[in-house]
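Single chain ahead, by itself, as structure tokens, in the form predicted on its own.
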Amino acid sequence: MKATFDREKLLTAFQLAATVAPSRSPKPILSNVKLEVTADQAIVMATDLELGVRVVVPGVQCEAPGSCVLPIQRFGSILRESSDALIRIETDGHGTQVRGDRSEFKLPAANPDEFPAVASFAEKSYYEVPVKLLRELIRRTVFATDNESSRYALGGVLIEMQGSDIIAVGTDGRRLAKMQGQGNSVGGHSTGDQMTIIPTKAMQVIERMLTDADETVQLAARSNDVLVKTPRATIYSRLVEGRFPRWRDVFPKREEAHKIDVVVGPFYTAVRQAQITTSEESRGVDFTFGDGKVVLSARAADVGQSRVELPIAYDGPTIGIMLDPRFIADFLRVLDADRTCTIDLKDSEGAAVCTTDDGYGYVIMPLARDH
């Protein structure tokens, strides 16, 4: 292999595919970067043999196609340390010679082929969704899984894809984020009754590669996992095993509840100030809604008190819930400061469920009032 790279280009696609491989294996060729490059493109590979990642490489100038694989650690730093704008690399099974204007690095060459292949996409029945909404999907609902749940399988975003409808639902068992677009069947490609949970990490990963919001991403589901192909890179996963609640029983079906519209920014604002005064024992904070303002109080023994008021368009009868500031913080955060949501409560013992005009549903369980 002889080929000669954009430095700020390699080193972007190297730190993408870097992210996937483990710092520990009982396999050491996994704590390495694949680099293949033909005659038409470059690409960088790693894999954990759970995550795979092929994360393209533009603007290279092959001499000589070929394959190397290069250790994470000392490649990255020679990267990053190095000030040229090209960077030569040229393997000859001895070694591998990674060269600049005024530097020269010889890297000990393990073998390519004994590096696991990582999956390309060649699906002909796939799931095509806009870069922006799948962003969306995983920004708003992967905050909310647990990775450490041994009852059921929620270690991962759900993610149902029915007709046009492309569903995505995180929980932790206290509370559950669902965020729902639209999206476009290619060959009758859908999940059916399959349980479809992509892992957290592998969720994360894909959220990175995911950098032009003009462009759309084909998503393929399989019995046991999934293939991701964006403009710059495919990803592959496998999923999680096991079973998923049953989500859509988790959203309240209310005939009389009050509903309670707060702008974003200022409702975070003040949920954060009512924060400071909660403690690991007392996390709880009031929420008190009612003569066109939500108070905001909170106790903790050993760390003070608090109370913090903003005026809302609500006129309704007073309603107060307990809730953990924590949850109500990760809904807000992930949305625009200038967007109104709407926080639907029945009373102080059932769920409070948040919802947006763009297919955005959270609901989280109250905390219980210590008497």
Given for the second form:
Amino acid sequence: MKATFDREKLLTAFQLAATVAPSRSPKPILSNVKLEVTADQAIVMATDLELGVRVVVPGVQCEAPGSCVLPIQRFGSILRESSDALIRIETDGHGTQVRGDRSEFKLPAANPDEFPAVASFAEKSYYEVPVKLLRELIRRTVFATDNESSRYALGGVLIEMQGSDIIAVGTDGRRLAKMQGQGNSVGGHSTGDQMTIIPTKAMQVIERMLTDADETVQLAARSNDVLVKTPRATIYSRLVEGRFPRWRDVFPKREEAHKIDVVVGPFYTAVRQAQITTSEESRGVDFTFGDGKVVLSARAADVGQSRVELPIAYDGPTIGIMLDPRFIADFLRVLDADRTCTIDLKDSEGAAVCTTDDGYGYVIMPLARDH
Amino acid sequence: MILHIDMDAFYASVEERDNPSLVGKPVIVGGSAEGRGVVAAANYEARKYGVHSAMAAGRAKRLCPQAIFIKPRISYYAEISRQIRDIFEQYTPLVEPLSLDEAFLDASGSEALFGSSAEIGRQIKRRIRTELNLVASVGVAPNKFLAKIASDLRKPDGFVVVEPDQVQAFLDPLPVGRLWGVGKVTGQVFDRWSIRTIGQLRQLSRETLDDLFGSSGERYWQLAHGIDDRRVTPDREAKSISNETTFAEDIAELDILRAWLVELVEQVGRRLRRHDIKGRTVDLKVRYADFTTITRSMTLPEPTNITQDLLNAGVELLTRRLPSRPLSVRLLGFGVTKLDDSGRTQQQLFDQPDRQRNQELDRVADQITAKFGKLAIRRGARLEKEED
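Having seen the form predicted on its own, can you show the form predicted together with the partner chain?
Starting with the chain above, the whole complex follows.
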């Protein structure tokens, strides 16, 4: 293999791939990336066997196709410490040469054929989603997942693709986030009855691989794994095994509830203020809606107490609920500050259901008084 | 000085107070006149016939056919217990309740306000009588161990003060059976060595006691000398609630350890619930035969006082987190820290019915335990470890 790379573009692709490599592994070869160069493109690969990525490297001039295995720590340092515009990489049977304008490194060569295969995207049946929507599907659900749960498989985001609907759900059993949007099924692709739970880490990696471009991403859910193709990368991930709870039951069907509209930015500020006087042992913040305002109050022993008031457009009956402020902050954080969201409350014991007009729903269970 | 205040035949006395026609007659709370169930409490009249708590009602009925059986009203007794505690707390915040009818108080800090600890004990005893029309026995002594013996010594209606310079004179004539932890097995050892009184026990050297009783030798030596430095800790203020037990013989079987764990967890759960507090971090302590001590802990997603939740965590630590070495365990401990007294519970989206069921189970079990004592209700896993 012999090729010349744009150093910065190679560094970007390399860093994206390197996040997937395990920090410690019984298989030492996994702490490397594999670089594969063909006549028309180059790809950096990394995998921990559960999750693998192929990241496209733009700006390559290939002189001889081939591949090599590069140690993540040292090769990363070479790319970062250099200020050269171009980097030339050449391998023979004995080692890999990395050459800049006035620097040269020789690294021992492992056999690239020993690097585990990282699946590429060759699916005929898949689902197409705009990059922008997929980013929201991930950002608005991934924070709610729970890797510790033993009873249910909550360590990932459940993806449902049916007709033109794509739904993502994340929950830790105390709050649940659901984002819904429209995509396009190609070749009749659908998740059907199968549970497609994509691990939290894989979702984060997918998000990182998204470009800002107005493009689409292809998702193919299979029985044990999922393949995702973005304009710059392909991601392979095994699915979380196990049962996802019946999430639809969580959204209450309420005849009589109080719908309260709040503007995200100021409300988020008020929540953060009230949160100052909570502690690990005393986490609750009391929200009292009514009389054209919401009053947030919190009190924790040894910490102090707070009272924050915010005018809102609500004049219905006074209604109070105690919530863990972290849960509501998580919801507000992923929304634009000038957007309005609706909080739907029944009483202090029932769930708070927060929604936006663009397909986002978020259910928080309250801290209820012990009887 | 420490006070130990113990209500005399509490449940039965409450019933007599509310129904004076019972006074002077043998009264049994719990069980039925048809002879089913277990005796929760018996008044002194009934005790004359040999009836005592935890006895099968059928046997009590045979011993004392004319006894009047009364259905226990546990939540009512708990309410009165709270009134008693209100009196305690007017004298000192350092109240450590042991059950509905018994508590330790440390009133040392209040002596300037109310007089000596003995005087405070007298006032409390008088107020329980005048305000609640009930009788308590009170022991006042330099430590918990002595105070408890003192309150028991002249029951009912007892009031015994042990001054610091009288400790030895007080203890020496008492039978060794008064010492905590002296059961059948230890009693036999004492018998074999003709040790009948605490005074005789005190003559033995620490080394001899170690030889006779192993790890418990130290404790017997201390108790015989009237030494006990445990503090009065209100559970409410405690930073942790824990319970541990040292085994008479080292235990090598996981199943048996698990059964012991159940018992420790249940007691910790009961104490948490009694004070409406929950814990978030669970600790397991294991001391091996070679005295290596290992603790393992685990933080739960939410604070809890549900026995089943605590037990799941404890079993996980016991079965999965201990180092791989042959089991030979002399001490097992279980505790809960990161205590939360907010009186709030994070509600769950899923399995809320399961949680409520476990909560209800605890509530009922607590009532039965309060009524009939610890042996009345036990989790299945515990039955294997039938001792006593």
